[in-house]
Amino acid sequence: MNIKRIALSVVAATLFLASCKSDTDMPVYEPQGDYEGGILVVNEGPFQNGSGTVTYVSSDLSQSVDGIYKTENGTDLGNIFQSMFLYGTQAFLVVNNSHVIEVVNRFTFVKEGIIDENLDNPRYAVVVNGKLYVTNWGDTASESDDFIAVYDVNTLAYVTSISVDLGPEKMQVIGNKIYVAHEGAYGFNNKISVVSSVTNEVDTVIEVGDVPNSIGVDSAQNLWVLCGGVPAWTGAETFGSLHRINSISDEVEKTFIFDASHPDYLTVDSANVLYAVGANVYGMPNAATELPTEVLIETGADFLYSLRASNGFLFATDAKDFSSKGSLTIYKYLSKEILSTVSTGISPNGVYFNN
């Protein structure tokens, strides 16, 4: 087992420093690092060459700084930077083509460790009950070796692997359940696996529409799954669908069918469900009985590459031509007001809040 951990040479300062001058002096908050607060953007980097990067955007949206991993560690992150998961004081950076997970302090971005075994084309990570779960495609030439790797989140020690259906991608945790969307890797799938974090076994498999590309949970603890459908170039095109699943019974309660379109980038903000078709964003309440017909926001993106909604704000990334710098635009989505557009690295595919 080749698990490396890097000891930091400097002891972290205490968060609150109280002066002894008088009883009326207020404690002073000491920031935990240069990147505390604000927004972190995952940039895949150039496909099959070069390195992914992390862009930091300040809380006031006035500046963006790309390449913070290399700035703090002196080395490139790797290729392709697929996703990030924030837990405690750490960030787990999942690097797909390099088959590693880099572990950094989320506030300083100084490297603290690495997981580089028992991974094969890793995609996304979540943490539940003290364990880190990572979806893996396995050998992309095989349709039967996909799995979820499990690690102790504190020691990074490998625990086990869970065999799952083709193309496991994004995950959503509800209680002790992990819902895994099977988009299909380089093929196509239509399944949601329900994994128990207690037994580390697949409890059940839910069938949804073709190519479930994104997943989320609303304020009523409903699981939402957006399916893009099989693309036209296959010669066997199917269109998109949206499913609301009861997370207690694990049954599909409602299905919405799209008319001749391939939706993507589902994001759930409390009782609001948003998604994109092309460069346009649509939204509806979680109690809706039919899909919206009017566009909520026309982003005008050259290539809309991710959406993240939170507290009435919408964060949309544009990959542009996938070879030059992308951008992040922030909206108040109900009023359709644009707050700011900032520069990112190449192919920005995800937005994370570093609070």
Second form
Amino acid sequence: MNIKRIALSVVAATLFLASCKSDTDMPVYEPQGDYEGGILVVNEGPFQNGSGTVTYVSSDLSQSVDGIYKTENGTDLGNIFQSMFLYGTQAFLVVNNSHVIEVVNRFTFVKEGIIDENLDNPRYAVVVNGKLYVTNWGDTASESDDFIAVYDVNTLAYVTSISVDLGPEKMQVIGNKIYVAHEGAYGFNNKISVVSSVTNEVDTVIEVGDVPNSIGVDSAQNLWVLCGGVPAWTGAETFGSLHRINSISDEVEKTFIFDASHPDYLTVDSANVLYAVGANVYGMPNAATELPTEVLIETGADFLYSLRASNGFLFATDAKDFSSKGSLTIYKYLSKEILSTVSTGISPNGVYFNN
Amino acid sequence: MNKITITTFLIFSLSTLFAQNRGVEQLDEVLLPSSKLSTYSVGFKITTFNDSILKSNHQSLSALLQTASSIYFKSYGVAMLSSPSFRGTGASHTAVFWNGIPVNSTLNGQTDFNMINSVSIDEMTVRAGGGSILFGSGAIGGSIHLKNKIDFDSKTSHHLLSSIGSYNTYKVNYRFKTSSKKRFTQVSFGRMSSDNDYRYWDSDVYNNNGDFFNNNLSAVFGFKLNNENLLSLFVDGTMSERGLSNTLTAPSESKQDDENYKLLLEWKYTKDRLSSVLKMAYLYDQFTYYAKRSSPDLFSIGDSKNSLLKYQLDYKLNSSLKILSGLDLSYNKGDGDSLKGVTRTSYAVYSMLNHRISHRFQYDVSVRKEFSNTFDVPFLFGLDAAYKKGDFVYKMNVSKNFRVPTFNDLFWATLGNPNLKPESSLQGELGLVFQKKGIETTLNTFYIASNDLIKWSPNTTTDVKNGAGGGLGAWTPKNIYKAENYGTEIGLKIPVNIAGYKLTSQANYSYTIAEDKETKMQLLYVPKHKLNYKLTAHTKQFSTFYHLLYHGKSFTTTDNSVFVLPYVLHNIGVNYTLNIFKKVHPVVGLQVNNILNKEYAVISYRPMPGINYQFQIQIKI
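Next up, can you give the form predicted in complex with the partner chain of this protein, since the form predicted alone came first?
The next block holds the full complex; its first chain is the one shown before.
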């Protein structure tokens, strides 16, 4: 067994087997499906004519199988598969341009239901207090019809819609609060809406930098919001900023300013905050007072398309030219060691742990 | 392609070969010189479709070309954008001409064949291979020439064609033509409309946003001033509204309205050894795009206005030498929500020499220089030759060609790239034609090396390093790749007479490699194999046809990991002439498309219709 093998089993052990104790005390383990454990990758699919896919990566990170939704259900998932939310035994697959959420068993990937009402360009989903919250852009030609659709997570019945500011995108749940980042859809925005899952109302709106593209929470319950700034092609370019927000007071406690760059893909691994600028990954402790100047990892990706850090491991996807299969590379980010690179579907935009 | 199909094809071909007879009827398509196009292109493959085949064609021009040439169409649906492609080159690498005037959109560089009604033209000529010297920008893969014909035969005629088909498809084409010895007038009107709501294979998805209509009105006037001078005026207007079809996985509520107007005044002077043609044209194209039909107030518009002046002087020095010189001036203007009043002025001079060394051997030498206020166009040169020996004609050509970036590429609001260079290509071709007793076979093999090809793509880290504007992730056009295309085309045509039936068997096969030079991967949507076969049989009163189209696997990703499945299509049709009236002989016809109800798509996730029917009646007076 070479070093890499050992490393891989370490990843597997840390990520997926943490809940398993010794074999002797436990009853014989019945797997709940072919896809239990391991990693799921959301692939948007080709931009115009096609379907998104789910890639399953085995827990030893050595193999990947693309298209598991179609394998199990015989039909395509839909056009522009944006994101997924795992809850209980279910996975909620949000398909933006088909305007649906496919509900599957997360371990077998067999379809269990569908939500196709009261959705219009759905983006991301979270579950809080038994309810599924889905950000929606609404009609992309209109800047004033954006909303969050709410469903009962057990019956999938529609509950209500919460009207919000332009371009709601990623969400972070802390307690009963849902922090919604308004990246801006086809436009640009600079707000975080704080939605109460008790009243289903927007409690407050926090102003941040332009284009909040990613959001996370650290082990001290601080909310972190990364803003990319308005891109250069608009002719009204602004640069990035990173905000640390107190999740009790909802006040911005610390703002880091980026000089002439557009950071993206914030990911928080307990007390470590990581993000990327271009294809380079940077990292700092959550107590840092200044942004890091040294690159943590040069991914060398053609087009770095997502980052996720967990237990010292970093998962980075490369969308390449968006017209061919992408890839997922797994690092031990502190030692900067590459553990494995596997193939994904087209435009991989997120990594999820199926355990 | 299955065994039965191949066997059927072989049996048809062989039976017609063995049953070969002399003195058969005139063929639908001819390989004959048609004006300057072939005089100065002796080494090229040129196919002409005459009026009778255009008018008897029950389907669109794209369907005709699809079944009778090596061209393939990138078709997004029945009435959606459908652009022709030669030899694995892109949609904007086919130059399309209307009476000698380039009509490819200034905005996107393409011609949508679903916007052309065959009623408005009398002849279509397909010229494979580079033609930028004579035809300018875009003639890299080949060119398609749509023409109206003017004759002074003192006849008056009416031609009406009307059809009704599946999915509430209605078509009416009417043409009136009259001429004296000095005047010619032709007026045509065409309309087609359809609900086009076919089912997407065996899914529960229908093409429920694909309804369309288009109207065309055109007129041609000729004035023969005297034996030397001919003045002609061509007018053409098309307007269409079409829903943009949903895909298998994504619904659509969008719609596009188009209007195209063309006006051309031509003065032709011919005397002795000299022929001079002056053309002045004005073209106006406009589109309106609605993201949602239900929100008619939310739309985006764009238009282009092109003014052109073309002058050609053709002079015969002696019995073996001819010289053609030309001047092109053009002024283009683009406007709309994404392009604000952008203009381009360009002019070009070119010269071609045709030398007929003997009745067996002739060659052409040609050069062109174009100047533009927006970029440098390379100096172009070409050489082509033909040598005839016995029943064989050997052909060759080499040429350098180019395509200028479109207005969208250059000027699209904030994302366009004004620093783009023209694309260029260097190409060569060898051809062999065999003609005997009405049998005709052609064999062509080509090589095209293209540089500075333009592609819209999100800026990658490498692009940004290389200076792409707009920042990481911005979708911008870039002169980003090189391509190498090579392949072979085989054509076969065999006419025979069997038991009073005139039978024509015709097949085209093409093998096309079109690779990204760096990755060696086949370019998107270029089928390596394409085969079409057509059998027509007729007596005086009755005619029937069978079409077969095999479209090979074509890739939809740049790593060639995903592809559209190959398909075989079969269409059949019959026509019968009714002799129930004394003077008028209506022809009634029925055509069945996709008779085996095959599930197929040209573009992935955009299914084409299953079996469908069309009934038509044609009256000529």
